[in-house]
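In the block that follows, a single chain appears as structure tokens, in the form predicted alone.
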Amino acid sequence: MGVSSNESIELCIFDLRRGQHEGQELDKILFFFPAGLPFSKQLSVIGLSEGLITFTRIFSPEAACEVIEAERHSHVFHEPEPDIWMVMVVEKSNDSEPIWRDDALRKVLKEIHSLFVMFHGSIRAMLEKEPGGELTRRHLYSFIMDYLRACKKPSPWDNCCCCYDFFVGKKLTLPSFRDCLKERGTVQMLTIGREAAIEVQSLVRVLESSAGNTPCYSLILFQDLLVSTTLSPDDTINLFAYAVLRLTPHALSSGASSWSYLRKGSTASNVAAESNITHPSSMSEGFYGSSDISSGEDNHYHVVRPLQSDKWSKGKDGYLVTDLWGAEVATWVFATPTVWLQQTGEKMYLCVFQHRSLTLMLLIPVSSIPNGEQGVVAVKQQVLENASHKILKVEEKLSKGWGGENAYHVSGYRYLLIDGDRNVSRASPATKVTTLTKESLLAMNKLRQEVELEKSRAKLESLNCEKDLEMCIRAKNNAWVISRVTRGNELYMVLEKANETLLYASDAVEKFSDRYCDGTFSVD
């Protein structure tokens, strides 16, 4: 089930409401990777995907198709908006062990769409505004290619699930078995004491009051970990992912390590060559609206590309600045970045302040600032006047309590904890996970695939029933890989020095649960 060196990876987005008449088939294609493939091949892939979607609806009209396993290919589906489909097609090899998980691939598709909507609004709304589709294709192509190149310089201890570099040279990689102790679509929280929590709460109140009567939201990070949020869970996940990709000190640092799982572990078994990543064919260039995606402009409109690297910098006043959103007409003042909130649908100004390891994100409704950039500047100045002292105090307290890159390392354990209700995860430091053998990681990857399959079955059988699970696998190297799922919480653990018996391994899990999870995963 692995992806071998000469196999292909295809990613496409299409609209089932478009291109239904003969001669108009190309209209339905909104994005296709690799863009250099002939249109006949692109239409063939999308036509097959349409057929699979239609066929599976016969048996499951209420639940959208998620994965189809064929003899030679895996088709991973995601329908983020009605009749807008994202599909990833991966050709299989003859490897005995799967090197990736279907759920991990679906979460890549989900994250692409969530981040795109946060910056540009829904795909359907763009198509309704400009029925020809040229603007939508241009936005999607630029955004997704930037996304796939994102996170070139992750922190060496970063466990954030958005910190992948999908390109190695001119090759596209997938989240593989080496990432089985990560969970995309979650946030990683900083554990703080009561005194520090009180200071953080006080800072949040000051930030909100600095905007006057204007309702605003805030997100506070220390290093690459979330400290506080007043946003909805979905908006928190999106802003957190973007912050770790582009805004935190690690993301801004030009000297950050280029280490990553996919670079360190990428082999011919999980990459697909793409010869036209930077320069698509001439026909595709015209179809997707750009022959040079290094520029965000053409003769008709400016395309905002928020995921471009090395475009944010820290100003003298501590605020981060970027030219990605252009500048005000007839001025040299950079336009303040804007995002769309998923929960409320509001368009918000995004103001980012940074002091040492502390990053503050303040979101202010665009509709509440009648005088545009001047009003934003006034709010930012008010924040500096009111909150500077508290910012310094919070950063100092968090720094003193910070345990460093191995703060959440537990000797003898390699683990992943997921709180599904809060969309929070915690894991062993990445530098510790790399000490695991390939056999252990492959076994954990297989275990997670089995757990996800059981969860899907339980969901189909009863939408209101959460199924408790416990699974154990003895890897080829005699390591134990263990999973426990209960009441929305999940624990995945690798024990490479767990003696010869399952009883010993089970006892080790009990001790971990009692000490670090308040007994959540303990067997009564």
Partner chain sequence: MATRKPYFPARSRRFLPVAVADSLTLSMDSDSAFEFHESEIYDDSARVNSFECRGGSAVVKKKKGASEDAPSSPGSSGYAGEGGSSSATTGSQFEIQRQEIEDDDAAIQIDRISLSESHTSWIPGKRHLDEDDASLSWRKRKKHFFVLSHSGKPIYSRYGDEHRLAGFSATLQAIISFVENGGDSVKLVRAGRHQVVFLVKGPIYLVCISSTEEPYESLRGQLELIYGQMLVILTRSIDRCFEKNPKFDMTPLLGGTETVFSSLIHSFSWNPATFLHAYTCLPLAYVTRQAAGAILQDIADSGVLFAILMCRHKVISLFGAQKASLHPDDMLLLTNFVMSSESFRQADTYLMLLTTSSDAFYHLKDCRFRVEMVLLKSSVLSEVQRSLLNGGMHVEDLPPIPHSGSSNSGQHMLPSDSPDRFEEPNSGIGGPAGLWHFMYRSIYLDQYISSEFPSSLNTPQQQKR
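Okay, that was the form predicted alone. Show me the form predicted together with its partner chain next.
Partners and other molecules omitted; one chain follows.
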């Protein structure tokens, strides 16, 4: 048996509109992890979820069921599309304090769905195209398993926080209290000086005019930080997440060596894990089409698996190439990757150029390029001609101004700043956060859970009025854990060496706010 059936985590996706007839319940299930779990158990998880969705609809028709807390498990719910539900079941620890945070887990589900839609379109659309569900199930299975396996080499300046190695050993781990000072679904930006900003602006203009008159979009990253974007916030988040997973210099180099100190051993265990998952050793695994992973067998449909690792590499001209989207049969030219933008619903070609630490992503509407791959090649050429000089200049400037791995470290503080309006976050470097004690992190986790509750209540109350709030907790080890939310901005802070009094901790927060946040969080 490939995957043990007492995994402490389960993840499932089901469609409420399907399988409503007696004997056809299995039709509801679109995805289930671990796939090896017997069907009866899968159905019981989904049955409970469905029952509670119906039950809560009686009292709360406008707000869907969000979480079920039981003694030993938590179920986290997310409805990304009407009647399509994602449920994650996690096992609680024996600690008295909660180690999970509902919102953090829900954000994982949100990210899975957003990325899926970016590459494959909506689940509902896919189901309508092929009502049997086979296609959808295969896509979901390969996509989510790739996502869960996605890894990022932990780099010395690992301040980009949205990627995780979900498989530690062979066990699936999810964001817990140790990640309380990170926020998924946000981008991390590089602060640049005025001069550099002007250079970047002009580079963007040149890039986007390379495809003639059609409106293009671009994303520029330095290391793993965002420098500029002309996309909508949601699309930015998705592409940023993908870039950090697969395209940035770190992501590219991570595949080369035994990349993770988290997994004992190197490629041997990689292979073992892979084969465990791909080998269809039970009927339920076959149900999800895992047998089709090895591309040789599948003859009539090529499932694009953009999250597969080690599939991108740097070409000679500086562009990144991949065979993930297949190749044209006659010419063996790799197909250019395509993605769907959420904002416009358009299908776009994705061209990625990289020079040292700078990564450029250019998105060109497919509809604007009449002659397919040849047209894309032409645009790429154009970009190189127009912009290569600028690219070099920008890269140089940014490298010079680069503060290094601990650029955003503020001594004495461990913090997380979130700008809710722009979906930008900044935090203490991960290496610094690990110096905090377990009690502090648990307290921060709890505090964030409370803040989430308050925020969601405020959202339900009135759409316009934003809630300003401040919460302070004294943790068991006498650390102060503070949170301030004001006008869409959030600040979370852990002060371990602060004084006894609340006043002192408050002052520390004020100082930080004045110095680094333009006084956003200071009390008037």
